[in-house]
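Here's a solo chain for you in structure tokens, the form predicted on its own.
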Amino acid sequence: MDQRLLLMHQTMLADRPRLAAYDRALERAVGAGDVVADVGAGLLVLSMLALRHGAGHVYAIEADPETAALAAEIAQANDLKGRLTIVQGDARTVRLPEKADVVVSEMMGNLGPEEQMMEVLGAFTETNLAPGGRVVPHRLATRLAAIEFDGEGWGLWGEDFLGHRLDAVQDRVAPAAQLHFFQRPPTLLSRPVTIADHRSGDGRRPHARESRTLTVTRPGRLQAIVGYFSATLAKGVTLSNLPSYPGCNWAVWVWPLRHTPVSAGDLLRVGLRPPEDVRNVLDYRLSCGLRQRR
């Protein structure tokens, strides 16, 4: 089995806020005896949470054959026969023998849409969700915000580092996306704007607006535009990768900008353009124009 895949699962299992959020959401969504479908089931963590909250049966759908085989071993080792069924295949074409009362998935990328979770869930629920069924998460949004770093990441290459100038480094960095795990919360120089949004059951694919305007709300040194996701798992239960939290397995998408002083009221026109292969998060491109208040 690809060891990088195992490492990915190791990192996700260590993300306690992620698991806690899904635990709370499934506690609210799953009723006693419900049929649950876990889409992109991996190593069955969400399936196990669903069973713990009273699911009568869980169908664990996993596209990767090796991961599905490992999941079957885990199910057997935990004596889940009769309570859990492994379904190996593409969830978009899977047809379950019965309708699911709850569909759960965790296929969010660093920006949100890279793993095409909402499109996959849309196709799956069209034929497999019972009337009145619940989907977790039921909303996934991608947001952009203007930031100033707190002495880390792209923010290090400024004019004053221990009394010295490092800003020459800015001339060597290509205009391209980076991924960053924040050690300290950045300063938000603007309110976030939603650049793409999708809700389960609305019958539409997630869309990315061509451009949006970020209004600077406080003075500072503009150093980057960040992109991140916000997922609504259930009423009152959300999960996001900004601000970063200890153990977060998702990095924040960062588009570095030449450090520029900005004032409240300045306007940034930003647009996010996905690549042909939306799975390649570092190939997303940002356009950005600044109009400063006179």
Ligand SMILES: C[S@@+](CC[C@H](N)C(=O)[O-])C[C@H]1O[C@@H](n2cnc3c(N)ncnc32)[C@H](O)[C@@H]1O
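Just so we're clear, the structure is a prediction, and the values are computed from it rather than from any experiment. Under this definition, the rigid core comprises the largest set of C-alpha atoms superposing within 1.5 Å between the forms. Positions refer to the first chain, counted from 1. What changes on going to the form predicted together with the ligand:
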Given for the second form:
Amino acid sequence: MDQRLLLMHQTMLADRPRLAAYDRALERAVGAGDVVADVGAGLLVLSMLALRHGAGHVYAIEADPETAALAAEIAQANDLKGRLTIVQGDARTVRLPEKADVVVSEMMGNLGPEEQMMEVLGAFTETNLAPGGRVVPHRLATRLAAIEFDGEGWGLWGEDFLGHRLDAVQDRVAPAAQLHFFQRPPTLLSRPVTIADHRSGDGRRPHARESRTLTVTRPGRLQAIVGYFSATLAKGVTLSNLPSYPGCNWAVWVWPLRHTPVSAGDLLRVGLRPPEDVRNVLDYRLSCGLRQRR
Ligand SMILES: C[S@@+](CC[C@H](N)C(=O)[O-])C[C@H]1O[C@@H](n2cnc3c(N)ncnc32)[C@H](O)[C@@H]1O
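Having seen the form predicted on its own, can you show the form predicted together with the ligand?
Next comes the full complex, this chain leading.
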């Protein structure tokens, strides 16, 4: 088996706040005896949570044949026969033998849309969700904010690194995205704005805006725009990769900018142009114009 796949599942299962959030959401969404569909079931962790909260039957849909075969072994080892059915295939074309009361999935990309979760859920629920059924998560938003790093990442290329200037590097800046794991929380120089927002039932295309204005809320050195997701799993239960938390399996995307001093009240017009294929985050192009308060 591809060891990178195993490592991916290992990292996701080690992200305890992720599982705790799904646990809380499924506790709210699943009623006794409900039929649950786990879309992109992987190694069945969300299916197991659904069973723990009283699901009568779980359909675990998994596109990858190797992962689905391993999931079948796990189901057998846990004596889940009769309570769980593994369906190997692309959820967009799967038709279950009965309608699901609850559909659960975790396919959020670092920015939100890269794994096409809401599109896959849109196609799946059209065919398989019972009237009045619940979808977990039911909302996926992509947010942007202006940041100053705490002496890491793109923030290193400044005027003082061990007493030397490295700011010549800033001349090489490109408006392409970098993947970043924060070691220390950045300073948010603006309130976040939502650039794409997709709710279940919206159809297959997310609602996305080409550009938004960020208002600087505190003085600092503008160094980058950060992009991250916020998923609403159930009422009162959200999951996000910013702020980062210990064990978080997601990075965030940052678009580096020339380091620029900014003051409260300055306005940043930020445009984000998605590529043809939303899976290629490196190709999301950012444009950014600063209007400084006099
Ligand atoms: C991020 S993993 C999540 C696995 C598991 N649900 C968990 O929370 O640990 C997403 C899984 O969805 C599967 N997947 C991706 N697209 C799919 C599709 N269109 N239909 C079914 N499975 C899909 C992938 O193969 C992968 O195993």
